[in-house]
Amino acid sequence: MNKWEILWNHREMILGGFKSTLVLFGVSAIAAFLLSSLIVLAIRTGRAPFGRVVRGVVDGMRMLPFLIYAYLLYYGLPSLGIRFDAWTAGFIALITYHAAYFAEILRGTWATLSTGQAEAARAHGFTTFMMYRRIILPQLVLRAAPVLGNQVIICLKDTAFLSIITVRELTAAASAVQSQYFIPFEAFIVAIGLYWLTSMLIEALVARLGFAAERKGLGYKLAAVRR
C-alpha cells in the first residue's frame, strides 16, 4: 500500500483535526474583532486614564509571543487557582490575544480619518455608539482590509502553537498521523496545504472587501487620486 494510500484511509484523524482548527480560527477571529471594535471606542470616547490603561494593555500584549501567553493561561493560572482546559485556554488566548492585535489596528485607522464626519453624524442626531457602528466602524474596516486580512491570517496559524498545550487541531492530528504511520511527507503536505487553502480563502474575502472600498473611493490605491 503506498503512503498516500494510508494517508487517505485515515483521511478522518486529519480532517478532524482541521475542523477543530476551522472551529478554533474562525469563531477566535470574530469574537476578537468584535471585542476589538469596543475595545477601540472604549480608548476613543472613554476617560483619558481608563483610555491610556487599555492602550497600555493593548501594547503589551502585542510585545508577546502567543505561546508565553498560551503558557501563561494554561500553565501559569492554576497556581492562583483558575483553572482551564486546553481549549478553554486556546480560545481565551486566541481572542484576547488577536483583539489586541486588531485593536491596534483599528485605532490605527481612525486616527486617520477625518474628524468631520464624526461631527456631522453627531449633528445629525446620531448617538455615540449608533455613530461608530454606521459611519466610523464600517469604514475602519474598508480601509483596513488588507492589514486585517493580514491579522485573521496570523490568527489562523496560531491556532497551531495550540498542539504545543495538547489541543488537538490540524498539526497535532498530522503529528499523530505521521508518527503513527510513518508518512511524515505526506501527512505535513495535507495539512500545510489546508492552512494554505484556507488563508488563500481568507486573501479573496480581503480582496473582494478592497473591492468594495475602491468602488467608493477608499481604497489605498485611489487615496493619492481623490479630489
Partner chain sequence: MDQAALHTLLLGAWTTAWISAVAVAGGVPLGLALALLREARIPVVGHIIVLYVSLGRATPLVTLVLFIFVGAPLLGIPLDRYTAAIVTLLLNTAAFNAEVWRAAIRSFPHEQVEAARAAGMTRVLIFRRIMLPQIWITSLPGLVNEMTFLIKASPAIGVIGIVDLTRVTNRISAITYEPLPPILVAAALYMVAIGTLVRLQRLLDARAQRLAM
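Compare with the form predicted in complex with its partner chain: the form predicted on its own:
Here we give the lone chain, stripped of any partners or molecules.
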C-alpha cells in the first residue's frame, strides 16, 4: 500500500488530533490573554508589594522551558498529592505559561503610552478598571498586535509538546501513525502542513489588526514590523 494511502486511510485519526489541537489552542490562547490582561493591571496599578510578587511570578514563569513545565504539572505534582488528567494539565500549562508572555508584552506596550490619558480619564470620573478596559487595553492590543500574534503562533506550536503527557493532539496522532507503519516523513509533513495553514490564518488576522491600528494611528507600518 502506498504511504500516502496509509495516511488517507487514517485521516480520521489525523483530523481528530488536529481538532484536539485547535480546541487546546483556541481555549488556551483566549484564556491566557484574559488572564494576562488582569496580570498586567495588577503589575501596573496594584500596591507595591503585591505588584512585585505578581511581577516575580511572571518573570519566573518565563524562565521555565514549556516542556519541563508541562511535564512537572502532569508527572511531578502527583508526588505532592495533586493530580490532573492530561487535558486539564495541558490547559493549565498553556494558559499560565503564555499568560506570562502576553502580560510582559502588554506591560511593555503600556510603558509607551502617554500618562496624560490616565489623568484625563480620572478627571472624567473613570475608575481604574473602567479606564483600563475602555481606554488602555484596546490601545495595547492594537499597538502590540504583531508581537501578540507571534506569541499566539508560539502557543499553537507549544500544543505539540503536550503529546509527552499523553494528550492526543495532532503531533501525537501523526506519531502514532508513523510508529505503526514507519512513515515518519509523510506523517509529519501532513502535521506540519496543518500547523502551517493554521499559522497563516493567524497571521492574516493579525495583519487585519495591524491595518486597523494604522488607520487609528496606533500601530506601526506592517512592512517595518516584518523587517
